[in-house]
Structures are given as structure tokens and as C-alpha cells.
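Single chain ahead, by itself, as C-alpha cells, in the form predicted on its own.
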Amino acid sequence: MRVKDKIVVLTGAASGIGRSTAILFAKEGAIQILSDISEEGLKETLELIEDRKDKTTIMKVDVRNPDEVKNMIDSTIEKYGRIDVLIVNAGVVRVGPIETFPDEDYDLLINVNLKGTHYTCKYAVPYFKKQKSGSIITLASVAAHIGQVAHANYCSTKAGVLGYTRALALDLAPYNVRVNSVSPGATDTPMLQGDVAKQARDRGVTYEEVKKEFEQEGVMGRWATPEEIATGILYLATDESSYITGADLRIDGGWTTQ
């Protein structure tokens, strides 16, 4: 077991990327704290890990919100002593034409996919100096590193989660803390399955068009599975990545080689 007993906050654990990485980490032996904004996804997600039910705890948590976020990392100390994994994987996706993408969009974008990640870190950081050990993983995309139509708004909160997480790597490299983001390509979730859906219906196609669009951005020509990630995610929290920090582990079927 490559994490075994180690404790690990992962948020955004209630479906997609975050749901895959819960079912494997378990599997793996971690001990887990799992948040998300939607408490019934978690309850969905605890019933796929099986044996590992006793040592993991399910949190609704909204990112957005610094108490919460807070709340989920002080007392996660409160109860082990410690964090030795945090991945922050909370994210959203909106898409549409810049002159016409609502603010209340934008602003949903930032305050999740920036602040949440932002926030997430913050009051873990201080620990981890403490403790001086530990892996921060957050989930940049290939949407930090290529532009995509339709997805400025998108792209640039991606953008900049994948410059925080160099910035800190450096902060905390002192403290014997990596930092690294993983940047998943296109994957089978219901967050890439609703884009590609909104998408179909804006340009007047079928999804299966838009689908195949995505599919043919790699040269693997496919989607990557939700548990192909996840395996990515594990190797950056195991000691088999213990000197690695500040790099973007890039799992997008070849997409941005192009």
C-alpha cells in the first residue's frame, strides 16, 4: 500500500477526478478527509470505498467559503495531529464567448477554481511548515497551458492555479513541502460531459460531434478515464515523487505536444 496511513484532504471527492482518486487512495491504505459542496455525491462516493468506510470522513464543504475550508483543515489536525497529503481538486467549468459570458459566471470561476485553491491552501500551509513534511497536489488542467474556444474565462483560472502552485512549491520548499499540479486532458467526468453538452447546444451540432472534437485534441484519440488521473495524483503524494516540486504533471493524451 503506497499511502498507507497517511492522512489525506481531498476536496472535490463527490464525483469525476476527485471520486476516482477517493476509491484508489483508499484502496492504497490512506486515511481520508473528503469534502465537497455536494453532501450527497460524498455519501455516493463513501459507499464505493468499500473496507476503508472507518477511516474516511465525508465534509460538505464549499470552497468558496474561507470558514468552511478552515473548519475542514483545523479539524482535520485537531483529530490526527497532522496532514500529509492535500489535493485540492474543487473546480468548475463554465465556457461561452467572451462578450456574452455572464459575471456571475467569471466570478463563480475565480472564487472556485483560484480562491477555492487559494483558500484550500492557506490554512494548510501553516501545518505543514509546523510539521515540516508533506505533498500538496492541486488540479490545473491543459486549459493552463493552451487556449481553447470558448474557454478564456476558463483557461485563465486554470492559468493561474498552475502559476500559484510554482510560486508556493518555492515557499515551501524550505520546509521539506512539494508542491505540484497534475493537468488532466479530456476526461470522462460529468464536468467535461456537461461542457461538451453546452457546447453541442450553443453551436447547434449533436454532443457526439462535440465529443469527438475533444477525443481527436490528443493523439490517443479518446478521453482519458477519471482513474488515469487519479493514478497521476497518487505518484505526486507517494515518497516514489519525493523529488519533485514545482512541476505540472501533464496527463492529456499527448494534447499539448502539438
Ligand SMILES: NC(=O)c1ccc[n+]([C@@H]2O[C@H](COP(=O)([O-])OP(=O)(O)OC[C@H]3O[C@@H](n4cnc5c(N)ncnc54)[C@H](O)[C@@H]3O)[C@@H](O)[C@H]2O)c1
Second form
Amino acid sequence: MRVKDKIVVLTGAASGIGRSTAILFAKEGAIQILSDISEEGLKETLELIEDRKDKTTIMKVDVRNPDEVKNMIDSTIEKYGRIDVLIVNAGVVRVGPIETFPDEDYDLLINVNLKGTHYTCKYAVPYFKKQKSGSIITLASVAAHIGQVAHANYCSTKAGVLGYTRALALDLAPYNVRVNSVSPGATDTPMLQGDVAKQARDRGVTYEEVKKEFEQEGVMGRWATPEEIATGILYLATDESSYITGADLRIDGGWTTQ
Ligand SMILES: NC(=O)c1ccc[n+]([C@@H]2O[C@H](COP(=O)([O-])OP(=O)(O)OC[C@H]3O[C@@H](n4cnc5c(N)ncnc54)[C@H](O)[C@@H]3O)[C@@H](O)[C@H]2O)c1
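Switching conditions: you have the form predicted on its own, so give me the form predicted together with the ligand.
The next block holds the full complex; its first chain is the one shown before.
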């Protein structure tokens, strides 16, 4: 078991990449605090964690709310005395041309993807500094590295996550705490499915047509499974990556190498 009895806090655990990560970390022996804004989705994730339900806590947390995030971190410390791995995964996507992009959608992107990342790290960092060990993993995206049509607002938040992660890695290196990001390419989750459906509607083409375009972005010609992203997150959580900090692991099927 690669993360046996490690204390892991994971946001966005009710769906997609977060859910697959929770299932993988459970198999690898972690003690987990799984949070999300969706309580229903969290319960479904818990059901999928067959043999480690007793080592898993689910918690309804909106990462836009600093009090709720602080409570998630403080209650974890109260119960376990430490956090070994923090996975900052909760995220949202909204797409569309900037001329008509609703301000409230941009606020949502900034508040969840950027400020949510900040709050999650902010309240955990004092404990990481004290314990002088640990690994923080954020979720950036290919959208942090390259432009995507109709994604200017989303891209700006994910590029922000990348910058935030790099800078935090410098702050925490003296404390033996590693901070890295993962940048998934097109990954088959409800988020991407919703993104493709909206683009199809906006452009008056079929879902399958837009899906094919996305599939061709990576040189491997297919989407990733969420499990393929979870394995990268797991690597950055273990001591196998003990000399890696400030890095971004692109799991994008070659999308950004072209
Ligand atoms: N799917 C992709 O193609 C892709 C590509 C690159 C990056 N990403 C990133 O990976 C991460 C996971 O995405 P996914 O594809 O699994 O998406 P998803 O929509 O399947 O899951 C995201 C989860 O975040 C939760 N969430 C949303 N707002 C929240 C909030 N305010 N507080 C707490 N939880 C909240 C949702 O309820 C959901 O369970 C995101 O940060 C996303 O930007 C995804």
C-alpha cells in the first residue's frame, strides 16, 4: 500500500477525478477526509469505497466559504493531529466568448478555482509548517499552459492555480513540504461532458462532433479516464516523488507537447 495510514484531505471528491482519486487512495490504505459541495455525490463516492468506509470521513464543504474550509482543516487536525496529503481538486468550468460571458460566471470561476484553492491551502499551511512534512497537490489543467477557444475565463483561473502552486512551493520548501500541480488534458468526467454539450449547443453542432475535436487535441486521440489522472496524483502524494516540488505533471495524452 503506497499511502498506508496517511491522512489525506481531498476537495471535490463527489465526482470525476476527485472520486477516482478517493477510490484509489482508499485502495492504497489512506485515511481520508473527503469534501465537496454535493453531499449526495459524497455519499455515492463513499459507497464506492468498499473496504475502507471506517477510515473515511465525508464532509459538505463549499471551498468558496473560508469558514467551512477552515473547519475542515481544523477538525482534521483535531481528530488526527496532522495532514500528510492535501489534494486541492474542487473546480468548475464555464465556457463562452468573452463579449457575452456573464460576470457571475467569471466570479464563480475565480471564487471556486482560484480563491477556493487559496483558502484550502491557507488554512492548512500553518499545520504543514509545524509538522515539517507533507505534500500538497493542486489541479491545474492544459488550460493553464495553452489557449483554448472560448475558454479565456477558465484558462485565466487555471494559469493562476499554476502560478500559485509554484510560488507556494518556494514558501514551503524550507519546511520539507512539497507543492505540485497536476494538469489533466481532456478527461472523461461530468465536467468535460458538460463543457462539450454546451459548446455543441452554442455552435449548433452535435455532441459527438465536439467530442471528436477534443479527442484529437491529445496526440493519443482519446480522452483520459479519471483513473489515469488519479495515478499521477497518487505519485505526487507518495515518497516516490520526494525530490519533486514546484513541478507540474501534465497528464494530457501529449496535448501540450505539439
Ligand atoms: N475533466 C477535465 O477534462 C479536466 C481537465 C483539466 C483540469 N480539470 C480539473 O480537475 C478538477 C476536477 O475536475 P472533474 O473533471 O473531476 O470535474 P467534476 O465536475 O466531475 O468534479 C468537480 C467536483 O468539484 C465540486 N465542486 C464544485 N464547486 C465546488 C465548491 N464550491 N466547493 C466544493 N466542491 C465544489 C463538484 O461538486 C464536483 O464534485 C477540477 O479542478 C478541474 O478544473 C479537469
